[in-house]
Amino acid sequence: MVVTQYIFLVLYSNKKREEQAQLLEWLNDAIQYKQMTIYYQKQWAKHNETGEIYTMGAEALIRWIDPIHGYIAPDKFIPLAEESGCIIPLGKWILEETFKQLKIWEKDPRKCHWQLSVNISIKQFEKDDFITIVQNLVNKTCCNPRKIRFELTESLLIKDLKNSLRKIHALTKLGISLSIDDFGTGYSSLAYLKRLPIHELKIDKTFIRDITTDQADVVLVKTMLSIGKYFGLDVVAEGVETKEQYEMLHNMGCCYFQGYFFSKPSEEALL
């Protein structure tokens, strides 16, 4: 019985490695031949005086629809891109495309005020030339860096706090603002908040999903909103999918939202 289980595990492990190797080959081709697409999910704000809900910006989200194998989910290929290093050329391409898109929005009276949020990977941020690449792209596209917001994870920020602080100061000097993505799922200490010039917290969707039924999530979200208010930060609730979730968040004092209740990610032409 033990031998049979061992053989099964070996075969399963070999199959997984083969699948990952095949996926990596497809991924390299997709990056080389620019088969990726940028989708955008709108971010919404509630006007303090009028109560009106309006679009304040959008988050750029990478999508891969392979011409042969169809849609490949981000949670399948992004970890592989990180592990293999493919995230470096992919991340640079995303920056190029989103900066160009932001420049186009500047000429659209409906979108000219929008802020554009872009996720930055750990390996991308750690590269010595990251700031230089960003500066060169800003100069090349002539986009307004004050409308760019980079989303960074907590683990990225505290991995090397001194180096993170140096790069973040360089980005804010360019005019780019910073957001902590998936806030509450990472580092347990909040001491870094007082040291880093962060502008926004994004409450992870795992805390929003059961907010109408789980009192623990209610307490956690209220705490995060209070932290944001104390530090003078915008707080965006991600993964808002129902009217009940929205109304509950609004009653807690949340003013910024993102999720399917408001809009799904779509190609730029459909925004």
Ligand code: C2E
Given for the second form:
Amino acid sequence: MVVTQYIFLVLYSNKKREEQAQLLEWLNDAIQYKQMTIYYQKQWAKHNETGEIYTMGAEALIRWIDPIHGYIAPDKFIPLAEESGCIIPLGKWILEETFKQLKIWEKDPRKCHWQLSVNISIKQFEKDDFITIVQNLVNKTCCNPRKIRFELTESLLIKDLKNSLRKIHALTKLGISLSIDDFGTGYSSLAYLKRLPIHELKIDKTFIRDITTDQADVVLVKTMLSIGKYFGLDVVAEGVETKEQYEMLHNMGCCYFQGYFFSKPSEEALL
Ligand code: C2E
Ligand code: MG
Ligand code: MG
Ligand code: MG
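Target state, the form predicted together with this ligand; input state, the form predicted alone:
Below: every chain and molecule of the assembly, starting with the one above.
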């Protein structure tokens, strides 16, 4: 490597490290002073007989709008929160808020059938007290655990399959169901589908994006739908942005949808 390139890399990595340290400082403040909010994005289902599309529930998505620095995307701060460990208090707060929200939905005639999906970080899931925390929150909020679905990513779940299995069984016993988020993007073997008692696959939006023009995506999505059907799992298509994408998925036999074509994530009050 030439010297100038080396100097650039050192400076770049120092700058990057400084930025991360700065972001972490803001993040800790935001968690401590509860500056984050939760948005919800509706999930849609197709009625078996009438073919009508209706809201089946919503996914909770964390939002951080810093008063000084503006909107900071979850893809930017969640990995940092995981690395630094502050995902533990943050994840607990998200569970508290969303379970309380579910309890409120249960009393609303328009929303009482809604299911709640919550993204769970593997760092949170791995902790010894995760199940106890969830159980205590269900007891405290008195929400119906059968309406709760946890979204986890596959690669991390199978890293310690034995431990994951034990935890998933404990959650299933509580009534909570499991979804594999970003399905198809990990490097894991599909063999885990035989072993893990999961309930849903979410086809990653990267497969949906070009589905109307890319034959390879059509084949992959059809395959994922077949896998879901074979294993008796709900399959949700994520990131549906256009009518054409929706119609194509619908014709392929997909019954569950999420994406900007239907609705964007929003404050709960606007749902
Ligand atoms: P994810 O769980 O796969 O969430 C789907 C992402 O796609 C969300 O981005 C959502 O806003 C976005 N999205 C929804 N519909 C469309 C669409 O039609 N087109 C496009 N292009 N995007 C769409 P968001 O909210 O920025 O979240 C990104 C990721 O951050 C999430 O991916 C999830 O992995 C993580 N995340 C978000 N909220 C939480 C949380 O509360 N806890 C944890 N642990 N992770 C979270
Ligand atoms: Mg998700
Ligand atoms: Mg996803
Ligand atoms: Mg994701």
